[in-house]
Amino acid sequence: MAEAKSVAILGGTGNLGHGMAVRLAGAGHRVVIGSRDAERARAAAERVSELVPSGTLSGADNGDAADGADFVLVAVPFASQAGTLKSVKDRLREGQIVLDACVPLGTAIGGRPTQLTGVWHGSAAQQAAALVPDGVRVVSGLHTLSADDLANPELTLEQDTLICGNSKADKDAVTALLSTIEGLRVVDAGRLEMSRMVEGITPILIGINIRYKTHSGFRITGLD
């Protein structure tokens, strides 16, 4: 496989941070789950340990799980994510990337999980961008996968996730990274203006599983 690299989730105690724990220790990566509560932290990582038992997993608070991480996955809920990146902001360095996987859903304001909000920034990925240190790449990603999904390890993905950045090294480094979830194919949707519209696939999709009652994914056609 591809080298181990280690990852911090800030917000792996909920839904999408527990399945990509999941899916990135399984893939033999070094994780560190973070919460703004160490303790829960280090129960979040037993729960993910007893489903990938050769995982190397731990927890910590946000900022002690950010400093020294390759990559910071940011996984809270929108309403969340400007406090989460100003609490950590002096533990993130220069070079290191920030994977932003919020979506701004009208939950964030009351409103229901098939609605987008709007953000000054333009998008939650660009707001992300406007909070980290200068140095601090940030690359948007994730938004499409189902947290469920993520946290069966016995169910192949088969599912494509865009993602976007200003660095085509970044989204090199992110691919790298993602590519070795089995059955996760990473695709490359431009610069990161473009995570506005990424960003609104996802209340599409909540309404889908709503009426189908499905987990619905998401697959480019027509590529290699």
Ligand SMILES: NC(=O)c1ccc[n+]([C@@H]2O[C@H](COP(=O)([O-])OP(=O)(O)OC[C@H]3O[C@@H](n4cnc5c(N)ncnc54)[C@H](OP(=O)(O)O)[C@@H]3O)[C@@H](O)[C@H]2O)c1
The other form holds:
Amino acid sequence: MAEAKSVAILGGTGNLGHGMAVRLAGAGHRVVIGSRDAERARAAAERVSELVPSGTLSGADNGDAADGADFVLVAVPFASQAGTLKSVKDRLREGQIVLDACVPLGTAIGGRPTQLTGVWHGSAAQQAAALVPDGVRVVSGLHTLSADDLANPELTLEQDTLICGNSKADKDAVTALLSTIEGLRVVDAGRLEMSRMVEGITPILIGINIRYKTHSGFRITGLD
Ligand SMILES: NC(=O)c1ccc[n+]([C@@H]2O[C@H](COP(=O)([O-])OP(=O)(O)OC[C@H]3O[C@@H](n4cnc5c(N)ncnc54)[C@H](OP(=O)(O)O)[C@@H]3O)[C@@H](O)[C@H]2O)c1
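Right, the form predicted on its own is done, so what does the form predicted together with the named molecule look like?
Then the entire complex follows, led off by the chain already shown.
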């Protein structure tokens, strides 16, 4: 496998964080689950370890988790994204890549999960970029993956995730990380400003999931 990386998952006690911890630990990466509460993080890491006995997992508060990680995955509801990033800002270092998965669903402002709310910066990803220290780069992705599907290590994903970012090198690094997850193909969707449209796919899929009672995914055709 490709080189093992360390990945901190802020909000790793939640749905997406759990699913990504299962997949990344299963792929051989070192995963630190972050939480506002270190004890809750350790309990979440133990739950993942039971599913992935070969995995290297630990739990810590969000700040300790982010400290020194190669990648910092932001997996908190959009309404808490800014507060979470501010709470770890002094633990982030130049060279780290923040992988932001937040979707500004209507639920953040009392609306529905099938709605997208406007973000002053343009997108959740651009808001994240405005909040991290200089030298920390943001790539967005994972928006269309189902947490439930990720949490089932027996299930091959067979779908794409679109990533956005301003540096090809950063996107290459994220692609190398995520491509270690079996069945997940990473597609470069352009600069960070494109994330506004990528984030908008999620409420469409949530609506499809409700109408068809499924976990829909996303796939681009015409690529090798
Ligand atoms: N669920 C999915 O299938 C999915 C797929 C793609 C993208 N996403 C996006 O990923 C993000 C996480 O989704 P999720 O479903 O995993 O969310 P979630 O389970 O509701 O929450 C994740 C974690 O965020 C932390 N959190 C919750 N409220 C908070 C607050 N007010 N302040 C600070 N931290 C708070 C909690 O961790 P602690 O209490 O332990 O701190 C919680 O376990 C969202 O932005 C979502 O749009 C989700």
